[in-house]
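Presented below, as structure tokens, is a lone chain in the form predicted on its own.
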Amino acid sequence: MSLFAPTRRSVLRCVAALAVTASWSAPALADETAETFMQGILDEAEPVLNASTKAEFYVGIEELVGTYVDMRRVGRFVLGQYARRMSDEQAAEYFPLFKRYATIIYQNTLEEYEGQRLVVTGSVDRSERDIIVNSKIVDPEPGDPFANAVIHWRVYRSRDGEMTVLDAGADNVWLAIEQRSQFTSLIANNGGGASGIDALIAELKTRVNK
């Protein structure tokens, strides 16, 4: 099994500790702004999503990624506890392998979604800065594995209004949600602290292949 993919456990202890948290949150209520900017970015995604060619796709789920997806915040919240250990050398190093890494598994997860069309479904507020925002596919063929799936975006909203992507999963399984368990894991297996930094960037650096 490869050191970062989920395990029945992993996924499960988090689905968990999401629920515990939206559990604590205010009322949920549906958010239209967040909706409509999800939709937005559906919307440029679905030519994507039908590219002719896989270099093609791959090019244009990369500039999504990197238009929409807060990766400096998506890459310190992976790190958990251990983001303030990291020295600003680890940090010039870590953050854009991170950011590749992170495009790499965006690319491979969407990819299950190649010819489809997405449409937000509602939304919940977590909170006032995190709503997230539900989507289906349009039309499935008949069969398709993923007719009934809930993709799910975390969508924050910054003090000024701004919007970003923070994470996506499908029926409650998140991408950073699940890199966090095992960045940290990761982190904590090999000495934490820097030599723990030092030894995910090492990997990272292999998952990039660079």
Given for the second form:
Amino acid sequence: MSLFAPTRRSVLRCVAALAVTASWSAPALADETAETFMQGILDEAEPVLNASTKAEFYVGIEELVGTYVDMRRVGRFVLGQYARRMSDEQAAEYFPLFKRYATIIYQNTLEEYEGQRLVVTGSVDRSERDIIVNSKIVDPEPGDPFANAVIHWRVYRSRDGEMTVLDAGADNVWLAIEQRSQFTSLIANNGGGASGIDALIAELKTRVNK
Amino acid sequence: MRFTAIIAAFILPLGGLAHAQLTGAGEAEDVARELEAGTPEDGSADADPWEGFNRAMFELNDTVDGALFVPAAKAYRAVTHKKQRKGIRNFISNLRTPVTFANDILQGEFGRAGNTLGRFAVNSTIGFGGMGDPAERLGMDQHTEDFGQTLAVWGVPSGPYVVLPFFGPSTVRDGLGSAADLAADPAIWVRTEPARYFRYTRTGVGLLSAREPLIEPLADIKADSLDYYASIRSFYLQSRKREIANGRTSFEDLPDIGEFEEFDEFEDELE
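Instead of the form predicted on its own shown above, give the structure for the form predicted in complex with the partner chain, please.
Full complex below, order starting with the chain above.
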């Protein structure tokens, strides 16, 4: 055997090295598992979006949001730098209120898509735990304002592989990012810190009890 | 066109940005990222150093909007049919095509400029002077450009967020851009009666036509928000960023929803 003949082991090593390089050099990849996960939710959402009564629609969205959206994580995100300043008592009051508020926003936002069916068109991973799944309306009516819109979902994968939804957006405008802008602004304008967080909690209370 | 260039030459030294150069189309994404460059790193709200002034202007605009524009837009809706309104919307946006075309060229986006020119030719002729949009069906999708976006592509920083009286949310750069676009409009410089009527009518109809489809969405946002001002600011900054990048925004510049390690710890605490 010649000195330079590739042995089986050296070939395997080369392939392994190449595979590692490839995975390092490709930052944004599609994530099929996340796409399948999201399409499953959209399929479940279809009868809800086509519900015959408003009440059915609202209850349906609430259930879907309750099952798939990680409200604890989003609730913490929208507090921005104030998340660390929240006391345990405030947190105990804030998180259930935020969940209620964010659910109402999902209900009102998804009302725009009533009667529609959404289908996943692709995905981009920001990291292996943070994936953007894109979707669009199937056969929109001509003139529908969302006919060409890309509807995004931000899917989070936990350490043990479990997936949840963190945010929803259309054409690069995201709900949680907008909520963070409002919440941090409200806290800052009410003295920041503990008093600001109290003001936010009070405001959320009046919203969800409307 | 010429006015745009003159004003551009005038604005750039003002910002100390004489070195700003025409960059290739592919770099628009990097430019878009800079809109958020003013955002504090710690993940707090959008940077807004003129918040006090802006809130006052926002209040003023909201009052004028509620007292004048919303009732006018409702009246407009009452006296027109949906199809007519669509025709008017197409007509107004067709009139804007020269501005888009000029800015496509200034941005070095020649493919998009060709598309804009093609749309104008098709819609102005077989589209009944712009009332219809047959170009869309021919696969020429509409896009708009303005001088603010051109400045962004040239590397001019956005400057702080600013709410202009009557003109609404903007940034320093985009406000200057709007002024340049206004000055680049031939109808501004023609001092005849018909030109004046044309200007007033176009502005008035343009306002109604733009406000009418937003009656419900804006009312909903207002009803749902804890802070209407901050809500509109975020929507404006987010969507503006995408426009500048001509829809090619990557998702890399989104804020992380939680640093994962920190959240993992947080979850461990809960368990």
